[in-house]
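To begin, one chain is listed below as structure tokens, in the form predicted alone.
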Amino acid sequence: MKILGIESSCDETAAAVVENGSQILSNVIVSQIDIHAAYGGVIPEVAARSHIEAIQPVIDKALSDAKLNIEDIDAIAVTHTPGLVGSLLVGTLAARGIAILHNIPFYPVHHLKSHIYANWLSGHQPEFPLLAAVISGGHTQIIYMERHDSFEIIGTTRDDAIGECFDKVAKILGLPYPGGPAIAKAAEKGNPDKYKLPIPKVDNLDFSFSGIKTAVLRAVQKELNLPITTPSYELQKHLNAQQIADFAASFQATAVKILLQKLKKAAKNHPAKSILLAGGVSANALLREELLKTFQNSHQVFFPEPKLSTDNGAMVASAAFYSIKSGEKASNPYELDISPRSIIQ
């Protein structure tokens, strides 16, 4: 079966053919973090006009990468929740187009379950019953699934997510947009033990990351010998090099140690065969270290391609196939709607 994946639910536009759920065909990306970055992040009207400049030269060339026409194409998955309203219809309204034009099969999906799937696309199968990590700019959450669409969230965040935490304090540190791929490199010069940033104490299997965020404001403050009402662009011209990288290090490290003792508590009160990564910060390369360190001797572990752990169409389309395979039916395009928040389910 091969599906036509489309993803707008962001700041990418992106489509991809992907042959029964696991065969890439193409996979084609349009990323607007250029044209954000002037800005320290998304800001939605503009996202939005970019998905609409994109979404049909993008479409074409997935098409034109895996060597078929659209009359090829069993069925057309895309991202219909969460994210940004104006980009979720763009990427909706072009692959309600396309269905209704040439009767094909129709199908949306959750954004937070096509991340999850990006595993099913390295050639390799994780096993069931596992347990995935969502980690992003937008969501935080333990994810345990005893089969194929069966979605029990057993952690989420109370407040930041993991990546807007990672935009957040590198903004403080006067790093570029985004955050997790700029202070991952700070941190490479970086003593990840220089400064001891406090580990959020968040009953059961839940996260706090706003706390750290502060700590490391304030521990910058503290560095520098500021008030603390000083904002953080002027914090930026009294650090040295040297002094982002520690801090950056430090953060990363701690981030990192709070998801892996999240994590582990989960591994311990649910049977997993499995452990995944899913969403863009699960390319953060500490973490993926510390992953298979903590878990290769008890558990499988999996987490995506650095490049399919970003938004794209291929996830999208992947996360499609196993649906219809555990019985879902194809939506009626002119009923489908857009939903800006939701959980999976």
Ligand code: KG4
Contents of the next structure:
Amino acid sequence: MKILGIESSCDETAAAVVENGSQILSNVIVSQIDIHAAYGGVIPEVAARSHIEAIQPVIDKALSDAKLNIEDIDAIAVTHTPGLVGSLLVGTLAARGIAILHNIPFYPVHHLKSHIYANWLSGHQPEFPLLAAVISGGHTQIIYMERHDSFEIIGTTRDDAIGECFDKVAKILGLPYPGGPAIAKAAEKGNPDKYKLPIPKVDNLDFSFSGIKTAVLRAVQKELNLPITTPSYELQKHLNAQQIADFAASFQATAVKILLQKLKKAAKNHPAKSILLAGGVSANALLREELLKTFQNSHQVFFPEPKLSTDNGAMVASAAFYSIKSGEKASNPYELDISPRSIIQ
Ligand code: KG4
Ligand code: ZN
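Mind pulling up the form predicted together with the named molecule next to the form predicted alone we just looked at?
Time for the whole complex; same chain goes first.
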């Protein structure tokens, strides 16, 4: 079964064709990172306009790269929630139009679910039950799955998402958007033990990241002997490269430690055979290394290849394939709802 997956929930316009949930026939991603970097973050209105320009060429290229015509496609899958409303509208309207015009079965897909299914695209099949850490710019959740299409959220963030925290700390340090890769790069030359950042005390498997962002801000102000009223754009001017590297390394090590602590706790209480990372932050090399060290003797460990960690259409197609296998019926493309927020279920 060949599925065309379309993704436009944030700042990537993406389309891919995937066969039987795991074989990528094409994977086209047009990133708006360069456009948004000028503003230090995603501007929703600009994102929606850029999606409009890119969506049709991206879909056309996904089909031509796969050497297929639209008539060869068995189903169309598209991200319909959660995300930026204007961005979601562009991808879903394009997908609905194609589904209606060519009479192709149509499947809306939840964005977090699709991130998890990026782990089915590297030639391996994670075994159930499994624990998935969905860690992206908008989400931080630990999800327990006993089988395909069964999602139990066992931990979530009470404030900022982990990726958002990487992005905000990068901003404090004067590093470019998106902050995750910039922090990881700067951290290569830094000392992770230089600055002690607090590990938040949060009950059960929940997270809190807003305190660490503030802790970094205060630590930078202290390091530079500047008052706590000094805004971050002022601080950046005074930081030297070594200080930036040390702050980046200390923050990254703390963020990874927090995540691993909670995953260890989750693994104790749940009989999981596999542990998966999903979402943009799963591209982080230190996190992957530490995850392997912690779990490789007790669990099967999976993370998507870096290109599939961040938003893409292939994961949307894969998620739809396994939903179809689990009995999901096609949706009516005339009636699709999009929604900026929603819980995976
Ligand atoms: O999944 P994604 O592409 O979009 C959302 O659904 O949010 O994730 C984007 C997030 C950004 O916050 C970005 O800074 C983070 O993923 N990210 C990383 C790395 N690469 C991307 N965070 C840490 N380390 C990385 N190497
Ligand atoms: Zn995402």
